Every structure is written in structure tokens, then in C-alpha cells.
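Just the one chain here, laid out as C-alpha cells, in the form predicted on its own.
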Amino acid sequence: MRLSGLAIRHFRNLGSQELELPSEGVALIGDNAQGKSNFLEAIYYLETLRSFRGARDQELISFEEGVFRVAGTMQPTDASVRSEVVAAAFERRGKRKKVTVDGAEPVRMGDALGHLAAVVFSPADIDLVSGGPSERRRFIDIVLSLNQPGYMSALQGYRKVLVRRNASLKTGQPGAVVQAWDKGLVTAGAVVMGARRDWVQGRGGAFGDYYRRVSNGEGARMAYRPNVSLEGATSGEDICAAFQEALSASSERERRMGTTVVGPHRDDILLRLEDADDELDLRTYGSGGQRRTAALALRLVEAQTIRDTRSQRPLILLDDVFAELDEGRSERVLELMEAEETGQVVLTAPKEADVRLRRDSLPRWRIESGKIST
């Protein structure tokens, strides 16, 4: 699939525009505060139905505008393949999204996910590795819920539990209440560390391949460090009961801090230097240049799995992102995007010179205040 036409109407600065896009994709070209990256924040909406940017839905509309919408035309690249429309709008009065695919509205929200298999790389990537814990944790949830069946039905489910159990000891209620949460609590929170434990796992080799390559030879390893032990926990079975064991051993201590303090809500994933201590994570003493090279890691494990998972070429938005790198590594970064197996790009720039990815194919287009000009 690729995306072959997106129309916006009063999505942050950009207007209302009707454009077609090449099959390769589209460098866009402009200078600062123009609205480069509000484009690439429009398409990959389509993709997970939130902004890569982290802003509110209502923050997207333009101002003195009460509602925005974008639709994207995605074209199969087998032809006797039906192409499919996907859109999605929010009006501000009523807080009330609104998706449909080819017209209709699904039964659920999470159904007209992932229709676009996009990719955004951003310079605020960096805080994947920068950042706590809850960053890392939106990237595997995100990761996980479009591109494995099941995933993001029991992380919505553990969450909605987790809520009700965490009011049962706010307000203090007696253990037998409290723990009568715990079934579907340990049920839906087994799944999600689960899933996460085989993810990492899986994609760890491939992590510390694109991070030795795009450095030049350095080495950095990526763990799952699950909240819950789940040392010796091999089934679902297993987990489910590590975790009720965590939850038994801790209730005291919840009823003293009125909160769940042990499960999925609180994993995280380590970034370290290769045959580096256990301390020296690159949170805390990586360099900048090499932050950004375990960001960009991520990101291109994000596409692989891709790949292999929804077997399709992902959709590459690139916003600015080579400006933030030294020569060497944005030179390693290129030839490496460019032997990867991605579909269409779409990327910012300031200038026509900045252009390097794909630079005798792209088209180029303009953005000045908002408007494209193909």
C-alpha cells in the first residue's frame, strides 16, 4: 500500500489542501515555523489516531476553526486490490473524534489503526532514550499494539483495571475488595509483559546491528527490565502467577501508598553500551551523538517489524532529522536507509540542499505559512 492522496482541512496551520502524492513519496521544503512538520504530524496521524508530537487532539485544530479532518487514500500496490480511505476528525465543542474506513465508521476504535504501516523519525526522538521510563513504554505499546493481534485489547483492558483497583486503595476499601481486581488485572497485565519480553528478545539483535552500523563499530544492547521478576517464567501460566506473587507480597505496601505499585505500568527498557557496566545506560552517560544513534535503532527495528509482521514496505516520514547528527553518522544513517527495504518517503528540509535521501527521485515540494505548492 501507499498513500496516493491526503486531504486536510483546518489541521493546524496548514489550511485546507487536496494533494496528490507520488509513488516514491515527496521532499518538502521550507524554513522554520512553516508547517514542515505539522505535514508529516497530519499523515502519521492516519496511522495510530494521536499526534507523534504528543499534542491533545483539540491543540490540532487551527485557530477560529471548530473542527479538523484529514482522509488519506491508501493504493495497493497489487491492482486488483481495492484502494481504502481512511479518516479521521475532531470537533472541538463536543471533544468527539470520528474515524471511518472507506466511509464507515468501525466497530472499533483500534480497528482503523495502522492502515498507513508508517514510520515518523523526529529529531524529539532522542527522548526515547533521554527520557523515564513512560517514554519507552509508549514506543513498545505503540509498536506493539499495530502490529500484534490482541496486544492493545489487553493493555486497554489491564489500564481500565488497573484504574478501578487503584480507587478500591485510594479510598481505602477492605484487602477482599481490592483483590478482586486482581484476576483481570494479572490476566491482561501477563499478556502485555509477555508480548514485550518477546519483542525485545526478538528485535534486540537487530538493535545492536543498526546501532553498530550507523555508528561505525560501537555496540549497544536493548533489555526488557519487567517490573514483575519473570526470571524462570517460560508460559503465560508462569507470568500470570510471578505476577499474582508480586501483587501478594506488596499489598502492605499498596495499602500504605494507596496504589498498585507493581506490574506492566511500571517496566521499562534498557539502552546500554556494549560490554558496559549495568549502570552505564545511555539515558544517563551515553553522548548526545550516541542517544541519537539508539533512537534512530529503534526506529528502523519499528520498520522491520513492519516488514515482517504486516509484510509491507512502511511508509519512511522523516522530519529534519539528519541535522541533529554529525557527518559520519548521518552519511552511515543514509546508506542505510537506503539499502533498507521502506516504500515511500516523505521528508523536511530547510533547503533543497539538505535533500539527501533518495535525492534524485523525491519531487519536491514548497510549504510557506501552511500551503504546499506541488
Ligand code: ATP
Contents of the next structure:
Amino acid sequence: MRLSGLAIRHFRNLGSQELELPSEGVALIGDNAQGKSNFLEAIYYLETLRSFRGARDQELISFEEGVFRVAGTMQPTDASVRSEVVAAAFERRGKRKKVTVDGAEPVRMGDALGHLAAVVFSPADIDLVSGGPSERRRFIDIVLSLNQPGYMSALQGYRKVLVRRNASLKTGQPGAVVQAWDKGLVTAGAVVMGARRDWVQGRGGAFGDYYRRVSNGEGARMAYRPNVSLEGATSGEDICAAFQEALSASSERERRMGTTVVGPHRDDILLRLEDADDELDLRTYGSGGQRRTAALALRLVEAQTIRDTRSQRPLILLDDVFAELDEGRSERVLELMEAEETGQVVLTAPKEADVRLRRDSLPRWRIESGKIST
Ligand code: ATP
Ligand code: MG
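The block above covers the form predicted on its own; next, return the form predicted in complex with ligand ATP.
Full complex below, order starting with the chain above.
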């Protein structure tokens, strides 16, 4: 699958444009604040139906306008499959989002996710490593929601029950009222924890590999740090039992705090440097470059997950990512991407000189005040 066409209307500063994307991708070059990241944001919106920069939908609408719309045509590489058009629009006044796949509104919003199969690499990715646990939870939640059937509904179910359970704790309801939520919380939470654990364990080797290759020999590890100890828990039932036990053991504390104090909403993923005699947390001890490398490795693992679970080469969106890596690291990232038989690449850079990927073949586009010239 590749993105062959893109129609944008009133998205940020991009105005109204219809573009045909070259099959290998494109390098978008322009000065600061011209709309390069906005362009990638518009494309990636079609994958997750939200901003990869964490912006609210209203903020994506061009200042003077009331509605934005983005539509992408996905062309299968296999000629026997027909192309698909995914379109998303958001209206300021009604705060209404409308999504269609080939003109039809999917039954659930979730069915419209993940059609593009794309991964964004952005300078803000360093927060995945430097930021708090919630950054890493959001990362794994997006990866699993897009790639693992059932994950998103378990996560949504968990959150819903958690809100209600917390409300009854906060208002000091009797124990029986609080406990009435336990079964739902535990069942959904166990699915979430099981999937997170399997993903981190299954992809840990790849993470270490990518890190080693980009850093030229240095090791790093990723490990799941569930808030509820899962030691010895193998089956889903075991995980449920472990969670229920942790809940029961913390009933006094949660009563005091007025909130649910154990569960996957407090999970983390540890990212550590493999040192000779110790393992150092990258968040605390990593240099800027080491953290950046770990963030890149996470995105590469995300791309690998898409390749494996959706049998598609993901569209790679690179938002000026080489700016802060040293020469050697940038070169090795590029080699890696080539070796992984990346599909289409859309990259942005302020200067022509920064466009190192496929330097000969990738077509160049320019952007000025949101207007793209091809
Ligand atoms: P840099 O190289 O600095 O990262 P960039 O080319 O990636 O720059 P963008 O972040 O894509 O820049 O675009 C920033 C511009 O978009 C700003 O000038 C901002 O005012 C404008 N902008 C942001 N949101 C909107 C909006 N809703 N409507 C109109 N313009 C917007
Ligand atoms: Mg930018």
C-alpha cells in the first residue's frame, strides 16, 4: 500500500491543495514555520485520526475557517486489490469529526484507524525516553491499538470502569460499591497487561538490535514494568488473579487516597543502557544522543510491528529527524531504513543538505507559507 494522492483543505496553514505523491516518496524542504510538520501531521491524521503532536482537533483547523478536511488515496502495491480513500473532517462549531472509508462511515470510529500504515519519526520522540511513564504508555497503547485486534476495546473498557471506580472511591462509597467494579476492571486490565507484556517481550530483541546498530555497538534493553507484579503469571487467568490480589491488598490505601492505586494505568516500560556492570536507566543517565537513539529504536520497532502484523511496508514520515544526531548515527539510521526495505518515505528538512536519504532518487518539493510546489 502506498499513499498516491492527498487532498487537504484548511488544515493548519496548508490552505487547499491536491497533491499526487511519488511512489518512492518525497523530500519536503522549507524554512522554519512554513508548514513542513503540518504536512506530516495532516498525512498521519489519516492513520490515527488525531494529531501526532498532541494538538486538539480544533487547533488543526486553519485560523479563519470552520472545517478542515484531509483525504488520502491508498494505492495497493498488489494490482489485484483496489485502491481505498480515507477521509477525515472536523468541524469547529459542532466539534464533530467525520470519517469515511471509501465514502462510507465506518460503524465504529476504531474501524477507520490504521488504514494508512504509517510511522512518524519526530524530534519530540525524545519525550518517549526522557518523559514520564505516561509517555511510554501512550506509545505502547497506540502501537497495540493499531496492530492488535481487541486491544483498543479492552483499553477503553478499562478506562471507563476505572473512572467509575475512582468516582466511588472519591465519594467514599462503601467497600461493596467499590468492589462491584473489580471484575470489570480486572478482566479488561488483564487483557491490557497481557498484550503489553507480550509485545515488550516479543520486540525486546529487536529494540536492542536497532539500538546497537544505530549506536554502533552499544547495548540497550527494553523491559515491561507492570505496576502489578506478574511474576509467575502465564495465562490470562493468572494475570486476572494477580491483579485482583493486588487490588484487594491495596484497599486500605486506595480508600485513603480516594483513587485506584494499582493497575495498568500505572505501568511503565523501562529503557536501559547495557553497561559493563550495571544497567543504567536511559531516562536518568542517557545522553541526548543516546536517548534520541533509543527513541528511534522504538519507532523502528513500531514500524517492524506494522510490517509483521499488517504485512505492509509502513509509510515512513521523518520530521527533520537527523538534525540532532551525529553523522555516524544518521548514516546508520539511513542504512537501516534502506535495509528494512522501507516503503514510501516522506521527509522534511529545512535545508537541501539535510536530505540524505536516497539522495539521488527522492523527488524534492518545496514549501513556503503552507503552499507546496512540486
Ligand atoms: P520548523 O522547521 O520550525 O519545524 P515547520 O515548517 O515544521 O517549521 P509547522 O510547524 O509545520 O512549521 O508550521 C508552523 C506554522 O503553521 C506556524 O507559522 C503557525 O502559525 C502555522 N499554524 C499552526 N496552526 C495553524 C492553524 N490552525 N491555522 C493556520 N496556521 C497555523
Ligand atoms: Mg517542524
